[in-house]
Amino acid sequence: MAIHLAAISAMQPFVFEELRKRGFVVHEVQHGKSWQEWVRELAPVRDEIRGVLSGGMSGLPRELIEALPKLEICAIHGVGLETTDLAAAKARGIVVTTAPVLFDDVADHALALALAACRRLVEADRFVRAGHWRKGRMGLGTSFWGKRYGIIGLGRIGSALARRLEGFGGQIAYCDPVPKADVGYARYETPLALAAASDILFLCAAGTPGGGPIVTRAVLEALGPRGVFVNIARGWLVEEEALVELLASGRLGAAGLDVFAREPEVPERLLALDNVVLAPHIASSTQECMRRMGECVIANIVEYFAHGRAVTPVSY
């Protein structure tokens, strides 16, 4: 008998045909909205469905899996757990896998975003396409060597950018719940006290959903007018509004930004400063990671169901 699976998020076409030439049934359901259409589409298949194919902003929410009887297992296309009731599918005995392999690409992004607003990278584009390096020399950039980097969140992400960031002749720092014995990076307790010591910040922290942001507006002002903020983790870690206002009165020098609080809403405000770099939540949108990702889907359904057990389970 064919086993049913529900797509509830965007991925390589190739995984959807693999699967299926595997013997699996694939459901697609309409990208990007929300649980209660999941739900109404699924209705007609919901006895049939054993496996959910998510990404890391849909998740596997408690409704779905009240809705979904016979689901064994949520195969999520990315890292992020913070729409995933990880309490309901416990309970429920369903397995939740990640697709733990973007973490070099998403450590890549940071870097580029960081260098380009220190250098003004983006907004130099701007000024040679419309004609004005005719008229005179643009502004001064910031060096991005020989700097403080701190990093909020030294997991593998941020392992990987301070691996890259060894090579930039500066400081580095970081702060992280668990203290990591085998770097020779100084530690703070707070992300306050790293920010103050910081010349660049890194927010690479997963966060936990509920608990409020990590980067509040005194941690941006202690950043102050020459420091420079990037976001590869999640908008809502941030007190967006604060970052807002501190960039657009210059108390805060610059920011890199590739997530947003409401996206793929972008506060009007920020589209209109030059001191921000602004990217459409792409970290690990590259060719070769999205091919990795959805190799890891494959393998995590295929094990899953040929022998009882996945390749990268979500440890409870």
Contents of the next structure:
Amino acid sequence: MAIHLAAISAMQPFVFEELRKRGFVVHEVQHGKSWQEWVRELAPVRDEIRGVLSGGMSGLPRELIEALPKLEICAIHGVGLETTDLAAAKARGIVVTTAPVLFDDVADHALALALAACRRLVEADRFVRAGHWRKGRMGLGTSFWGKRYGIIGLGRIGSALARRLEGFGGQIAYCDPVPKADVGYARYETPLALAAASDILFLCAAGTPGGGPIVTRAVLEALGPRGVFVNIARGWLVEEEALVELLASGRLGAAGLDVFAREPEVPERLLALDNVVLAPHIASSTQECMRRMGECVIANIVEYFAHGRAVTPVSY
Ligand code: 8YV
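Return the form predicted together with 2-keto-D-gluconic acid (8YV) of this protein as a structure block, the form predicted alone having already been given.
What follows is the whole complex; the chain from before opens it.
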């Protein structure tokens, strides 16, 4: 009997094609934005679904677990787990897998945003296209090399970023609840202390459920008018209103933002600011990374249903 899967997150078409080729029935409801929509659309097949294909943002909410009585596995196309109810999955014996193959691409993107913000690269592009060069020189940027780099969250993305930053001849420091014994970087107890000692602050922390923002107004103020803030983690980990206000008033120097509190909504005021580089949550959006993540989802589903064990399960 064919195994039914529900795809609630967007991924490359080859993932569904490959799974269908292998005999799975894939129900695509990934255009839905909330668990209520997924549950409603999956209602006619709720007793058939044995696997969910999800993403780092959509995860596996408790309500979806409750709505799918035959669910055995959720393969996440990403690494975010903040919307996945791991306790509820564990209680039902549902295997949850992630795609831990995006760290280098996300680190590249963090670096790209930081460089673009410091060197005013996006503004420079607009300047040339608008023909302003004929009338004069553009304003000065800020050096990126040799600075004090602060990383909030020295996990796999933060560590991949730190390795890259080593080539820029500055000082690397971090803030993480778990001290990393094997790195030579200074560790600060709080994001505030780290921000006060940084020129460029990178947010690379996981979006733990239940916690409030960790990059508060005070953290951004401590970074200051010459400071640069880069976020490739989650928008809701930052006090977004304060971020906008401080950027607009020049009390924070610049920012490179890939994520926002209410995606795909971006605060209107940011659109008019030249000291912020905006990206639509694309840190893992390279062809190579999407291919690797898709292959990881396929491998987890195929292995699990063939041999009862997944390739990259989350331990809970
Ligand atoms: C994407 C992410 O949102 O993995 C995550 O947590 O934020 C991103 O990689 C998405 O999961 C890619 O499909």
